[in-house]
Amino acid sequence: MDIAYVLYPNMTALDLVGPYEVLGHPTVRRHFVAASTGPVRCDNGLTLHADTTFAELPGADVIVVPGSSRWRDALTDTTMIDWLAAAHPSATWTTSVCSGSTLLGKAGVLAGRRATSHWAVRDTLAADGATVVDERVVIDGDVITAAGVSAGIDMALTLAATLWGTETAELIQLALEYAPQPPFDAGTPETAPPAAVERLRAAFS
């Protein structure tokens, strides 16, 4: 099984790294694909490395698309958008994390589908024809979208259960000791302080 992890400048590292850790099954061949091979700097300064190009990898069984705090810039990357549009039809699963779903929307993948994203950018999905859903993980046909950043782990565990069974997914979750107990109840716009919501909304606009 081939999994393509899509890399692009200023992507959010955890959007990709979370699913990467979850989906590290021994049957998987993992590809870091980008417009060109070499270093790709994330929005927090971490640098990842693309080992193949969109031209060299026409598709994969699973596609994972991370988001970015500079998501509007990513929407102008026609090379990546065109690759997503071309690669999706032959993929078993096309997935996204956080604002990565806006890239799927731009590629025409979400038209007529239920989908989610980071809460601050969901309006963009509707503009591209998606039915926006306020859920952490949304499955519609062969597409799985996840809400903001940390939801990528939930998405990947959901996908792992589909690919290899619930027991394997539970083993992965246990190995990661993924049992969140956040110190604050500020993880959604409904529970966070209003000032924090407005500050973050402005940062994403």
Contents of the next structure:
Protein chains: 2
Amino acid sequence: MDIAYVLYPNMTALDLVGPYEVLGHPTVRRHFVAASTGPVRCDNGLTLHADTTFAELPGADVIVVPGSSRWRDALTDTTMIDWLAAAHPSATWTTSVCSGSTLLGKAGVLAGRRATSHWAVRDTLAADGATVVDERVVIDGDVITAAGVSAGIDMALTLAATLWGTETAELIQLALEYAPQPPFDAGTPETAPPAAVERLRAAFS
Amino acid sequence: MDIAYVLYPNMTALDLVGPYEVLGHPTVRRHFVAASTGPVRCDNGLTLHADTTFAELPGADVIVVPGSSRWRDALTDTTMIDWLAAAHPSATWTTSVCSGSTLLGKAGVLAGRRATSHWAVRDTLAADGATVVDERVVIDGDVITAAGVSAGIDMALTLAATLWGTETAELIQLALEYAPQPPFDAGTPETAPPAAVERLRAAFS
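In place of the form predicted alone, the structure of the form predicted in complex with a further copy of the same chain is requested.
What follows is the entire complex, opening with the chain shown before.
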């Protein structure tokens, strides 16, 4: 099985690394694909390396698209958008984390589908023909969209169970010791302090 | 404030990227430090980029040490262990995720302290003089150790509250939409299927 992890400038590293760690199955061939091979700088300063170009990799069984805190800039990356549009039809699963779903929307993948995104940008998916859903992981046909950043871990565990069965997904969860204990209850706009919601909604708009 | 993220061959990417994303505060200067600058390949195939060498960076306010599925190999990396031993005394916080605590133990940082690690390797910390604790995030003085892989996110949110206050930590949690919904209840050896526990304990021994 081939998994394509899509890299682009100012992407959010955790959006990609969450699913990557969950989907680290020994049978997987991983491809870190970008416009060109070499370093790709993420929005908080970490640099990842792309080992394959869009031109070299026409598609994969699973596609994982991360988001970015500068998501509007990413929407102008026509090379990446065109690749997503071309690669999606032959993929078994096309997936996104956080604002990565806005890239799928731009590529035409979400038209007529239920989908989600980071809470602060979710509503923009409607312009691409999606039905916006307030759920952490949304499966519609062969497309899975996840909510913001950390939701990629939950998305990938769901996907792992589909690919390899529940027992294997549970083994992965145990390997990652994924029994989260957030020290605060502020992970959604419903539970966070209103000032934080306002501030982030403005920052991501 | 300077944060040093320690990179080494076959490290687990999510151990580092979880805290890195949480601690992405605008006032932070991030240093991705390794034996030499350039690419560092992680245990599941992703390559990260080190921008500073141990020789160039004598220390930092916060040190973050990730673990590795090949943690015993990492314990032979004397350059890294020596750097941890030398950098720790002047750090405000020395932290680890997953088996990263075995590196702190080897560097003498955990002697006489309460500490944790990935559940499957936790007990080995006793040989370095630590009191092994079955908690997800363990604070003892200026050292914070976290349980396996995903626990780095919880650790870093706790640290963020200490560094910048609860309001800022809650803002970060909301930005990462960290309201986890694991699809299975298999994240600890107490809740996972016994066969998974046995298999991973053997793999990590």
